[in-house]
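The chain below stands alone and is given in structure tokens; this is the form predicted alone.
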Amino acid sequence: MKRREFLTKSMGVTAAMALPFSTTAVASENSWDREYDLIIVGSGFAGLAAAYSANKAGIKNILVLEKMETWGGNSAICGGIACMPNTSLQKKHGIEDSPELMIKDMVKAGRGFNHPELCKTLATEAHTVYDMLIGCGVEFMDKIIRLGGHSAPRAHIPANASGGGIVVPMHKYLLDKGVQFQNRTQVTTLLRDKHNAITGVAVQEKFDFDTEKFKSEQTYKSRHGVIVATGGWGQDKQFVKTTMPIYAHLEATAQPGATAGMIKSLLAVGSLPIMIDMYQLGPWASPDERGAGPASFFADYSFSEGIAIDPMTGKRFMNELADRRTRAEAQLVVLEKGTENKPNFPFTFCSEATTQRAEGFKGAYRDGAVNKSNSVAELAKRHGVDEAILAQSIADWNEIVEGKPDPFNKPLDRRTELKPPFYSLRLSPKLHYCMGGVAITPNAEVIDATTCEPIKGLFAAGEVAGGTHGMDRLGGCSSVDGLVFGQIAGRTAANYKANV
């Protein structure tokens, strides 16, 4: 099956969402229905961090808007893994790391297309995220793992192995500080004054995402500008198709509300788009679960301690801990060998010892995405592999575990022999992250497309802003991106005051 054929035949699980938005910003000469010191659009990691730092800076009347019924967006449903160098937890485990090493890793994964100052800012400020989260009551597991493309173990895992383990404590913390939250409120337009500064938003209140109906339209004034932290648009099939047609029908891992309404509003006020046709495919995704479920979490452990096999050859075909783009591209090559009637899904597997420390394993095994094989013969039959060749691939790997050089140069933090019973997972990349967005300064100010200078009163953080990760993002860095630049956006907005 050719790559284009595979991609165009992969069916998404959510229908395209055509949300209303204004193509031009409206000058805010009218009266306001409500007034706030600061409005933040989006209640995920970036929005929460923005509210945190703005509150710390002394801003009192803060409103966080959320389009959906539930809080947190993609942040609430992701694994919550955060890659941060030089935290106290990393030092406790004796791990040598540095922001400079993380920058090197990020630039390598991004193929050198990263915005240097944004990349540097993320890596050097990441440790402040850890301190902020601990202060908000977030708890982490007492271990740190290495994800693909990282030169050191730096992935911190919330105690419940979920982004909810960050969103919920931060939400409670901010409520206690007086920050206001309002869900089912869709921002339709960024409003600006006669000086072209952003001074507020037009909203639809009591918005129902499924029916697109709403109760009323209102205008909210924001004295310190507006922070947009609405994440990506992976579920907006029309926008994805327009920017990258070959990905139009690929299943996305994002929550249903990840549509393009706010990126369109940002572009409508003249924001500079950057790499907006670039998307990341998640190499840990499985065709046997919806989106990125527990099997995706388990896959990181299987990649680390097990191996991945091309059923057609029975052999390894990639460094299982390479960056995401490298692994996704390698998997697409394997998938291309199959046909519609006889697909060739690559698979990864590990020993039982690995499953005992792998978050996501129990859920994935329960749901049937991960399967148990009691012998090499059973594993070979399950995945349509020549038994003798598969047995040799396992023997080759166990020699690497014992110290023989790995031709793929995969780093080994834990050496685990591959032996029955095996636990395996089929692989098929899914659209996971929007690499592009609007251009921002290191101070999270949105840049004007005509002047290449900041738009007064407009700030952005998280996935809706592009450039930090170049052509590809390392695992565990989107959470830190949102939290770092969310903090910065909150501080920058606190120091900004509109001319009204």
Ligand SMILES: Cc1cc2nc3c(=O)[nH]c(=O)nc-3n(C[C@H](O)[C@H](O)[C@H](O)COP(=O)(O)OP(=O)(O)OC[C@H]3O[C@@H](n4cnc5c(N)ncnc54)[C@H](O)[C@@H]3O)c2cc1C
Contents of the next structure:
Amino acid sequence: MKRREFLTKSMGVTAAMALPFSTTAVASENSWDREYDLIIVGSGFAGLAAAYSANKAGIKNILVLEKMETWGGNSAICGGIACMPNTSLQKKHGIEDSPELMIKDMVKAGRGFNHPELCKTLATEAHTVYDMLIGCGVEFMDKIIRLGGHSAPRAHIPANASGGGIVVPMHKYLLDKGVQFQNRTQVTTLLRDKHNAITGVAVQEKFDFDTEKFKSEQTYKSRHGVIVATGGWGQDKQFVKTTMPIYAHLEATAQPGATAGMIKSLLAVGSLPIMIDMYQLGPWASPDERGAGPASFFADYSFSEGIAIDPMTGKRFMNELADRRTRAEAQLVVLEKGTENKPNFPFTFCSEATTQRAEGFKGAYRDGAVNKSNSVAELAKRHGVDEAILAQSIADWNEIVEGKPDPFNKPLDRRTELKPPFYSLRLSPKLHYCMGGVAITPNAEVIDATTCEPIKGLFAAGEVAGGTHGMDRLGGCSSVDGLVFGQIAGRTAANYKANV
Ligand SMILES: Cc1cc2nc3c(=O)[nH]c(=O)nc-3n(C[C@H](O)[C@H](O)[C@H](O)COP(=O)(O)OP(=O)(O)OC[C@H]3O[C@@H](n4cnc5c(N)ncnc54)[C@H](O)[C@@H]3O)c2cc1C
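The form predicted in complex with this ligand, contrasted with the form predicted alone above:
Let us now look at the entire complex, which starts with that chain.
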């Protein structure tokens, strides 16, 4: 059935219910082009975890839809770092940690705005994610690091230092289990029955993202409701500008397909929006690479063992391991001191010993984002800093490494003296994560804006759902968010049976 015909048929009912958007449609009983037990929209961490747990729960005919040519969305291009307390790897390394401590860290970063039940669910179930990933054949490095804002080292890194190290084995595992995947299929509309339960989707098949052309419009029925795992919309300039005008000019780190089509469809069926105008800025981003590549990875290590400097003062200006919002805001203040002709990019630098441990260093150095300076004088000249003041800042830091209290209270897991040659990177925050999305219950059911009760047959997980992280998210917590709530959504949907 053509989408226009489909929508026209349903228009009377839609209008009668006075819904604010036109991208919602009521399905008529015999109009389905295809039928499935469960449809999952989006092939990132959340969609894959949903398929995993639904399959484990015995659901047979599962279809994962992806609008892009490639699988995995932001999950495939991200660093794949996952912060999980109480895993067997963390215990092997003798690290003391707990879900309670992680919740404390998340709530501090979220400025207390985190939805308590969602936050608790993430932290307490995180270790199950580790077991699931190992079961799917994912390999992790045999080390655990501490990211900014976390009170304990709990960041697990895939062996290839990429989210692809999770997406690829999971995809293969699920294919082997008989889960069906269909790419270049854009979901345009969530379809409902006359009781407002979600019963399927309208799609554009053979969709080409660049030209927006497609071959045909079809409707797919889903007997266990629909799981939406479509991620964020950081590349949707219009949606970002409308919701948060002051961020409109910022470069985004997301993949090109991170647009707002599906969040609009969720709103169109009456989902409750939550913090939809809140975005996270990545404090490790550099103006000298596109998006967030190897330089961002390097920055995390440089923040940990080196320092960050405001060129105008020559001094440190932040706790380099504070949460992301604190660091991004501190950097924006430094940047704002500059002018178009004389920009004032803050920079971070570390010693050679740190570069030997730092993932991303080789790539960032090769690409020219990270530069080597053989002396303080060279480093000062490169970044336009007063040499004497910079030398003093380095000496001050080395005293902190020796045990003097740090006025910024940065936690020190490894004490590394700063000495030449130095490796430095310019910093400039980029739009990184959509804090908001649709409101969900801890069972991943999407909440109706008018009743504050779950919408029957509609589930959401991952970045498209809001609330878990409050006003700001800690690093390495989104992968876990998608994987935890994806698993939950798959289980909840498996227990739900649509009345069709
Ligand atoms: C560069 C970068 C590095 C990052 N590093 C980390 C990290 O190391 N650790 C961490 O925890 N987080 C990290 N993040 C954040 C994290 O990657 C994302 O928040 C997470 O991957 C989102 O997972 P998801 O499953 O919700 O969505 P995604 O992985 O984005 O998947 C959603 C998928 O849905 C598809 N889709 C969207 N709309 C439709 C539609 N209408 N029809 C069909 N398909 C659709 C998209 O094309 C996409 O493939 C990083 C993000 C970026 C951009």
